[in-house]
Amino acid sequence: MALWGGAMARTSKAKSPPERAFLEIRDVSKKFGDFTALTDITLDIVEGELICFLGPSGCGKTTLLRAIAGLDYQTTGRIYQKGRDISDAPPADRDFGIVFQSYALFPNMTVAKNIAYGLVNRRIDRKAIAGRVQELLELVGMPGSDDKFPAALSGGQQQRVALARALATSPGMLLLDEPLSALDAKVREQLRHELKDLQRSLGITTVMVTHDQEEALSMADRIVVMSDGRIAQVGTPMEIYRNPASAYVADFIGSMNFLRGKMVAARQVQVGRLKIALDGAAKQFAKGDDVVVCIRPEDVAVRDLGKFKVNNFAMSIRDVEFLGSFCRVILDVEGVKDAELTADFSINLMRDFNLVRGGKLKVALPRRRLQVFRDDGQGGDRK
């Protein structure tokens, strides 16, 4: 029996109009008294994608998820699911399954009864429910666990049961509120791969809330980075990592170096006694503008420096951190008071250059890898 209906093949050769997004969020705002939790959120979610709402505590990501679920109605704006206006619909009239951070399993019910809970309420035939429960236990890798109680399960097993319960009614959308945050690191890494594989195999539209950037980068088809109740950037993990829209996003996604300075010429910024050449990304800035120059640790170059005609600088090695497959080297930027640069180097490079604490090193900052933003105080710790 097919549990998940795929899209029906089109038989007409005539060109069809573009389909609407599975979920459309339009100008959604949410206030709690005088506090504004969401401001003018507009977003389309494509059918079958896994999208992550990512941001620090208090940024509005869970509030947005709860608005989608109907658990907290938006103050203004509309929400459409497959073209149907669900803005004022109760949760029971919205087509979704949800997994909470705490899993919210019923402690006095067995695994089978927890999974079957939503089906029983729909008055489905008992035999059909039993069959569905077995299918779901197989799906989440827990066959034979029917009669166990939640207290007898590990955190990872409880997460699987909560996921099976959310999928029991074959919802069109899955909502995940930080589902892996209560697990230890090794189990969390294992389950995020399992969850992504499951989502792909089922083709279910999934919205996940997380504050864990690694989780979002490894799982999401697209990431919605949020800040102070607004969307800071939407894009694929690679787009957001390589082309952040602001210093805030650059700082929040992955590790990033920040060098603050002032534009002194077209495509040139003064940072302390250093002059850093920039590429076309700096054309929007004028002489005298305060900017922040950013570069990822893995983009700091030390090999073949002859091919870099500009941005070659002498550094002092302040510290070396061994992190398994690579080393993180903390460099003091000579000529810039209290400034440091973090660089990630392979074990082979560390050996070839004999890099040790207290040593000297010449590095290049490739222009094509530099990001530059107006210095609005966001991104990196101000000295």
Contents of the next structure:
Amino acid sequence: MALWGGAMARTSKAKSPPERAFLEIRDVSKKFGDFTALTDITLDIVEGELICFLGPSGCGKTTLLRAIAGLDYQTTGRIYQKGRDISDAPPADRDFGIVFQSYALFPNMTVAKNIAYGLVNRRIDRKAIAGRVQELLELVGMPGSDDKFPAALSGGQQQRVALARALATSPGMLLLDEPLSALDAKVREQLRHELKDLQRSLGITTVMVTHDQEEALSMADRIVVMSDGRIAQVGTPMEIYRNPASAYVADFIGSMNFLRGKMVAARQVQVGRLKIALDGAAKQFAKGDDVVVCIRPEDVAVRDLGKFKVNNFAMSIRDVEFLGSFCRVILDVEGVKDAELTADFSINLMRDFNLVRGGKLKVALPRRRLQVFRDDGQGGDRK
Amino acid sequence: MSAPDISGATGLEPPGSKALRRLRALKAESWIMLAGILAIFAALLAFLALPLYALLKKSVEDDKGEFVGLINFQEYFSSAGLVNSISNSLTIAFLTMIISCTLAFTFAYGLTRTCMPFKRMFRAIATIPILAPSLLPAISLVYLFGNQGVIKGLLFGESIYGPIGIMIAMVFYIFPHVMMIMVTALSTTDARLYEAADALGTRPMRVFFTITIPGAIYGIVSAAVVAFTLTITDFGVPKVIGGQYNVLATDIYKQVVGQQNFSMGAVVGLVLLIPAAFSFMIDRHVQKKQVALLSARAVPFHPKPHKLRDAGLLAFCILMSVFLIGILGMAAFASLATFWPYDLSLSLVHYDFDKVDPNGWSSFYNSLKMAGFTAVIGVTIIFLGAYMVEKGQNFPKLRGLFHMLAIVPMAVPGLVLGLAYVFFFSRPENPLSVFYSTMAILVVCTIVHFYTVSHLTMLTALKQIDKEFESVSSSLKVPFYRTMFRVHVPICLPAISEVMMYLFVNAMTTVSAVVFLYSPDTKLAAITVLNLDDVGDTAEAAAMSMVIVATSITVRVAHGLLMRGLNARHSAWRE
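May I ask for the structure of the form predicted in complex with its partner chain now, the form predicted on its own having been displayed?
Next comes the full complex, and the chain you just saw is listed first.
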């Protein structure tokens, strides 16, 4: 056994470097005439992970998914699945199942026939097919729906059938193109959990395209944030939320305050009349650089201000939005023209400090929570 | 994300090799797709483009096939009689266009914008003329207004043989086409516009001219163009009732069949092609604009009762129905009257066609055969062609080119197409000349003649099918043709049945394209009508027309029953 393993390891080493990712995308670009949809995309997808392509419409995420599937070929660049070059292979020669936003269920076939569609072609005997269909129906939580037609199903049920059909042939990879965006909010949330559970229990490598950041944050193992045909950042949901790589990512994921200013000294930025002290994150910027300072609404501190030696500012409360479990408070930054700061405060805090519209309070902007980016016009109002 | 370049593949490579690699990577099914597109493309090339080229070539040749430049055109334009036909044709087409559009608009307005009763019945009556060859109204008019006509006096001494007869018969013949476009134009409106006008206290007349007409204007233009083209290219009506009044369509026939002057026939054909192609281009342009007119959120219009308006339009629709039924009824009665006008007792003597024409009844069987083949073969090719245009994955340029070619037949008058076939297929050096004077060439010519409308109908049906089915299918490793048969064909059955009926009825009634192409063995029923009328057996001609009408009605009823059956069977999955 050990001998075998060693020999295997050596031969595979000779052929290709170790630890090749499940799917490797190398310098993939795609042009439609004069329009560049993808520019030099290089990405590794690890076996068994759920990876989300996230971005606004037109950012190239669906184009990239279709290139992986072979439904639209990339203009340049290569794609490898398990080390095999599939760059020019037609979709039928690749190993994936796909689910579309529109479900694309065949309307003239029953649920069972839809699910069995890919199996019938493989000369598997009828009994085995029927068994597999039952198995899949149970898997997606729809036992007993065999003889229904798609038109008789709800959107969520249709999506489950589409998923079962894609999984029927046990593909090595699952591609999901905005799978939940045609559903209403409640069903979407429920399916999000089910989909993630199913993916985890099957351990199937999954690529999901979405424009819904909440969906990506809650489901993905890793998120690929895309913008204008390029990858803006790749990371776990937490990394992307906590440490966005650019003002664009910071703006796209979650809510964010953007304060524009100029570096006036090392680790110090002037925003209007305020001087904001920064930590090591700002060391790449020199005096005179235009920067944008970012802080999440939930990171604005009010309690124990004594803890913070710097960045204590007086604010006035312009508006309070009650959002159930917390309040979103719009603060006017004194000393900065037209600037506002959004802060999320717990109901508890609102009560303790008696915060009402028109009132005043002191807040701190904790240094460790501040992100600094070069001001490239991205983020905030984009003035 | 930086990743080491493992394979050395950087995307920098000669562009040709990539295309080549992909071509090699094509699976068998892609080759099937390519072969299919090429085959249908080649067929349209051979049966449409090349014959038209042969026609063009013929127009600059003399009788011996020598190139003579524009001499034929010179000769044509220096002959006063021939040039006179151009102005005759334009006059007739223009006047018919005005009359038929006015009548059809009013009729359609009654159907769409009033609360008058019997709308469905009126609509059904208005489509009657489609079922008959264009010869039928002309024959009928002869019985009504001819030398022994029943209501000849209504013409106040004018002769029905000439422009008046042509125009009345043409209005009958093109009425359903124009009316249906008008109905569509008047149906696509937004009720909110009328509510807004009402709220602003606008007078009905002003509403009509500022909202109704502008909203339907593209449809009206389209209808006018169709009326003009159908009139100027029709051959049957002026042949039967034109008398000494020459038009372009009859000139072609006279030059080719009468005087065997093929080059001059080609010249007249090209002259006829110009207004047809021109109106075709206007129509395409207008239709593109029409689409954008109605937003998805428009509120459908529901007319409110209005006594005077509803009564007025009801009266008009009744009158129009009397006209349409009267024409058909006259032909029916004439075919049954034992000896017009002396013995009006009913009998079937005129239906014994073999007594007056040895190919009488056999021509009817030929027509059935031809229409059957046209419907079955035509729908197969048209479906496959439309499928490849709409759902094909590879070869976008080839598919685009094919689509363009598929639109061309609409611009080519039947007479011109038939003549082009004569020039192309009669040449013994052409390997395709084995088709000449066979049933096959009639079938092919008829399919090509009616290709465009069928192609567009099929395309519309296919466009409504989820475009991801092909992607799903290939991800499941199911070849496209399997999915086509199992999914697209069943979903498209209504359109397939519709196109088959359209092809069948048109093949039964058409004269223009096939009049140059039939042989004694393959003579068709509509041609027999023409011949019978030519030699004076008018009652028999009327009888044969009625046989054609009866056949068309049978097919239409069959189509209706089939649709009902399909709907019942598929109600489970059709919304």
